[in-house]
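Quick heads-up: it's one chain on its own, the form predicted alone, in structure tokens.
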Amino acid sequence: MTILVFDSGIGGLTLLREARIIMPEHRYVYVADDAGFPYGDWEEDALLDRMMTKFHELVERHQPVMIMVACNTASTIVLEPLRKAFDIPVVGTVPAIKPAAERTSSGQISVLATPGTVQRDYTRSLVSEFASSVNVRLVGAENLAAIADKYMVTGEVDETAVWEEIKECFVDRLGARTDVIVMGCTHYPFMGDVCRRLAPWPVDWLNPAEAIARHAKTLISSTSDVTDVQDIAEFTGGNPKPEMLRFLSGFGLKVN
């Protein structure tokens, strides 16, 4: 059985990667929209318009049980339709406020995503509705996912500049410390060293792609036979590059 992971670059691999572990009895297609990329710059509607174009041919073709968008700024307005469109389970990525709110001591969190994600309104709904009682600072690191994307594939990455995305994230207020950050992007966590690094004093860095996994895995039946049929990936781009074949190779994928 086929589950289709979709995402506006190759972020969503850190889901993916979750998934196999939780669910490695289904094959999956990563579908990278890179010609799309970065989704923060597209106005709402357009990006509506166009990811509901390419789910409708995605799944014609997979025929998927599951869609997972591994994307918050995707998910931010694309769940319901795509719910409303297809019979089978879908499965996004939203900002894991609930939870950084529940596991706060200092009472100061911060959520690191796109400038797209943030301004969402479903975003700040999720903060009314989880994190009334903290104090919750909303950071849009413009060039992240980017840098994150090279980071992933090159091992190459300036550290100024991975500081000027993240640095309005820590905030010291009376001597109250931002003690967890959401990362509210599926890119940001293949950074999690350098942030870790780069960091001030210790943050919870916040990744929700394990327990987005295992909710996903209650959604579909499971079977006892591992499939041998090779995962895939496809970029809307056309051929990547060299070097994201090799890394590609590496997660097991074969560029379709």
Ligand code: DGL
Given for the second form:
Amino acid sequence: MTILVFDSGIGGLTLLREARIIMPEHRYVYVADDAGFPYGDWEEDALLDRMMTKFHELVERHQPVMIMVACNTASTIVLEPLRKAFDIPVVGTVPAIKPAAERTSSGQISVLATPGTVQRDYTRSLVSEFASSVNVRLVGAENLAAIADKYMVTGEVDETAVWEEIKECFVDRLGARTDVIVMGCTHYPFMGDVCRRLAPWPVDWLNPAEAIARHAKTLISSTSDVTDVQDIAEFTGGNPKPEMLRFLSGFGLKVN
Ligand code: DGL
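Previous: the form predicted alone; requested now: the form predicted in complex with D-glutamic acid (DGL):
Next comes the full complex, and the chain you just saw is listed first.
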């Protein structure tokens, strides 16, 4: 049975990785809408139209048993329309604000996400619903998803540029320091080593991928028939570069 995993780029592979661990019997089609990357800069209505058109075509062609939206920026607007349009489970990726609020000892948490995600009502209501008793700093990182994309594929990273993107996350209010940072974009867990190295003090970097994969597993019936059909990746922008193909092949994905 095929599961469709969708992101604006290759960040959603951080969720695919967990989904494969938790639900290894399924086949995965990974779609990167790289022609629309970065989603963080889009106006809400235009982005919603774009994604719905793509999803109609993808569901028709791949007949998935479930959709996983492996992108926070997309999930803040597309989950309800997808659930109305398709009769299959739709799993989203939303910033892990509730677990962060439960976990903090200092009462100071930060949410690191794209500018789109931090602006959305969806994110603001997660904060008021689940984190009203703690201090939350929302940090919209303009370039971190693109930096992560490059780092994943080439291993190259400009640490000064990364620090510029993440430094606002570190708050020290009279000794009460940020102790949990939500990775509110699926690209960021790939930068975990760099972020930890640059952090001025240790913090928990929250990546919700495992919890999302576990939740997804409860929504579809498990099967003992292990699918041996090749997992594939599709890029809306056309032909990916050779280094990208190599990277994806290391991930066990053949580009369609
Ligand atoms: N991976 C996407 C997310 O989780 C964001 C990258 C982009 O801006 O397109 O929000």
